[in-house]
Structures are given as C-alpha cells and as structure tokens.
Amino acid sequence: MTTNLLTSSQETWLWIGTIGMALGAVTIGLIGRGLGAQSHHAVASFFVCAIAACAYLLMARGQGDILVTQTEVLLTPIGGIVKSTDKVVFVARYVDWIVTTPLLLIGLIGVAIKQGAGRALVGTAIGADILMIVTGLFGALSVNETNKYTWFVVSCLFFLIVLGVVWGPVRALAAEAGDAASLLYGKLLIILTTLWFIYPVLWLLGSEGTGTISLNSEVAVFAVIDLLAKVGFGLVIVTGAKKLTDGEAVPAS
C-alpha cells in the first residue's frame, strides 16, 4: 500500500511552485531571445526554473519526500520504553538546490567578470555552495539533535564563504566592469543575499530544525521564496542583460 505523506495544503503549494516555475522558464526563454553575447544569462536562468519545475512536480506527485524515522529503547526502573521520532524530508528540494544554486551563482558572477577572468572565484563560490546544500541535507536527514545542528552550523559556514566571495572580490570586479554592469550586479546581489538568508532561518524553524512552524507553513513559504529566488532573479537578470546588450550595440561617439 502506498502512503501519501502530503496534506492538501502542501500539495496545493507544491503545484503552485510547479506551475510558477514552468511559466517562469517560458517567460525567461522568450525575453532572453536576442541577447547576443549575454544569452548565457537566459540559458542559465531558463534551466534554473525548468529544473525547479521538475523538482516541484516530483514533490507534488508525492515522489520527492521521504519519512526519516529513529527508534530508541529507553531503559527505566519500570521497564523499557520505545521512543520513535520521525519527520518528512523533501529530498527533491535538495536535489533541485544542488543544481540550481550553482547556476544562480554563475549568472550573478557572470555579470561581474569578463570571460576567462575570476575562474578561481567561480570555483570557490560554487564549491562552497554545493557543500552548503549537501551538509544541509545531512542535517535534514539527521534525527539526532547533536548531529542535526552540527551539520546546520557547517552548512552556515559554507554559506558565509559564498557570501564572502560575492560581496568581496567579485563585487570589486563588478565595480571595474562599468556602471551598467555594476548596478545590475548590485541589484542582483541584494536580491539573492536577502532571499538566501531566509532559507537557513526557515530550515531552523521548520520540521528539519526546531519544528516551531508547521510543515504546511514551511512548504508554503519555501514555494514563495523559491519562486522569488529563481523566477524573480531570472527575470531581473535577463531584463538587465538585455539593457547591457542594447548598450553594447550603441556605437561610441
């Protein structure tokens, strides 16, 4: 017998995420036509939304979540007590993030650096980002409190490395790339940083952390933040890249 772990509220929000990501991918693809040298931004943003749409569809169909259970036998003076702890983990969410967040960083950093420049910075940011997601998953799969919060702290440390790269040396390169590129990078940086700060807070408050908020609320907030961080970010970068392309097309006087 197959058991559906989703409530109707969770399923609704996951379908909203699916449809929103799919529409975002189509819209970004249409806007991104004719970007010329900046077309890589549209390609990356399209696949960010397309991958996320697939992940949300997987979760909406009840295929992207698992039940993590830990059973303990506690010995007391009156006998043994069996204590069972379980929680739902949306593994598909982490599969999505481990692919899409590096693409988002490539899009962001690509605004600041010229081709061939800053490769070490790209590698550092992406490496730290992948470890941030993987260690976050380790924490999500951990039922033991010590293990869970140890992995959460490790994940946050890698997040700080990512922030250090994009706010430090990459931001300095953006300032050298011209006013238009610098302004676009600054806007994207603020959007991404603000939204990405919500993820660890939501992890900590949600079912994978303290359980302060309900799983229904957690799924809803994740869907909204994901749409903003992927579709919203994608729309900003392709419209901004279009302006950069138009600017490059204007001959110097």
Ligand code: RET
The other form holds:
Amino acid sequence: MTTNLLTSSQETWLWIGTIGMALGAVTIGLIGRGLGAQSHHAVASFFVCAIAACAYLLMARGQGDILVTQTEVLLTPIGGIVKSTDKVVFVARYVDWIVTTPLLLIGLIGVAIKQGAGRALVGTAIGADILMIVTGLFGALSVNETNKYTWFVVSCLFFLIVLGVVWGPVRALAAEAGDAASLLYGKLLIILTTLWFIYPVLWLLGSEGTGTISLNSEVAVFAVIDLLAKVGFGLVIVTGAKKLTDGEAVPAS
Ligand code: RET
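Now show me the form predicted together with the named molecule, since the one above was the form predicted on its own.
Okay, now the whole complex, with that chain kicking things off.
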C-alpha cells in the first residue's frame, strides 16, 4: 500500500512543473528543428526538459518522494523514551538533477568550445557536478544534524569546483571562440550562476535543512526555479544558437 504524502498545493505546483517542462521540451524541439547546422545546440536542452517532465509527473503522482524516519531511544531516569523524527525527501528531484545538471553544463560548455578542445574541462565539470548532487542527496537523507551539514558542505565544495571550471578555463575558451559565442556564453553563464545559487539556499531553508520555510513554499519555489533553469535556459541557448556559425563553436562531443 502507498500513502500520498502530498498536500494539494504541492500537487498543483508539481503539475505546473510537469506541464511547463513538457511544453518547454516541445518548444525547444521545434525551435531546434529550424536551426539547421546549429540544431545540435537544442539536443541537450530538449532532453533536460523531457527528463524533468517525467520527474515532475512522478512527483505529482506521489511516486517521487519517500518518508525518512529516524528512531532514537533516549535513556532517562524514568526509563527509555522512544523519539521518532520523520521527513519527506523528494528523491525524484535528485535523480532528475543527476542527469539534467550535466546536460545543462554540456549545453553551456558546448557554446564555448571547439570540437575536441576542452574535453578534460567537460569531464571535470560533469564529475564535480554529479558529486555535488549525490552528496546533496546524502545530506537530504540524513536526519542527524552533523551528517546533514557535513554533506551540505561537501556538496558546496563540488559546486565551487563546477563554478571554477565554467568561470575560469571554459570562459577563456569562449573568449577565443568568436564574438557571438563569447557573448552568448557570458549571458548563459550569468543566468546559470544566478539560478544555481538559489538551490543550496532553498535546500538550507527548506525541509532538507533548517525547515525555516514550509514544504509547500519549497515545492512551489523549486518548481519556478527549475522551469527557469531548464526551459528558460534552454530557450536562451536555442534562440542564441542561430547567431553562431559552425566555424565558431561546436558541441563538446
Ligand atoms: C544541493 C545540496 C546542497 C548543496 C548544493 C546543492 C546544489 C544544487 C544545485 C542544483 C541545480 C539544479 C538544477 C536543476 C535544473 O533544473 C544539491 C541543493 C550546492 C546547484 C539547475
């Protein structure tokens, strides 16, 4: 038997996420078809939205979250007291992020680098990014405060590595890739950095961290930020890719 842990507000926002991501995938796919030689710039963004649409559908149907329970027996002078702590963790979010954040980085870095060049940078950014999400999940699954914040700090360190790569060596490569690529890369970099910084803050304030904001608000804000970071970011790539020429930048593969 399964129990639906969602409130109706959470369910509504998860449906908004599902429909928004699906529409985003279709729009990016259609624009991508009209890009001709630059259509490869639409592939990663299309799949980011398609994968997220599935993850949101899973969560909206109550299949994407789990209840983590920690039971402690506290010994007191009058005997043992059993203390149970519960928290809801949207595991589907992390599964989505493990796949989609590397694809977002591929979309970003693909604007900056010429064929073959910078493969080590792509590998470093993606490796650190996957570890950022996996260790963030370990933190979310931890009920014990020390474990939770240790994983948070580890995840933040990997986040800094990702930012270091995309702001340092990849940006330098983008500067050599021509004006259009460099301009588009700079724009995407600012959008990505601003939006990605919101995730750890929300994690800290939400149910995974301090619980300062309600789970309803957390689900709503995550849905909006996710739509901007995936659909919004993807639309900036596919509309900007029109101005790129094959001589300038091509994807990392
Ligand atoms: C976590 C855990 C706490 C520390 C850090 C985190 C960073 C998460 C990021 C997620 C980005 C997600 C995106 C999804 C796309 O829609 C895992 C919250 C640093 C940066 C862009």
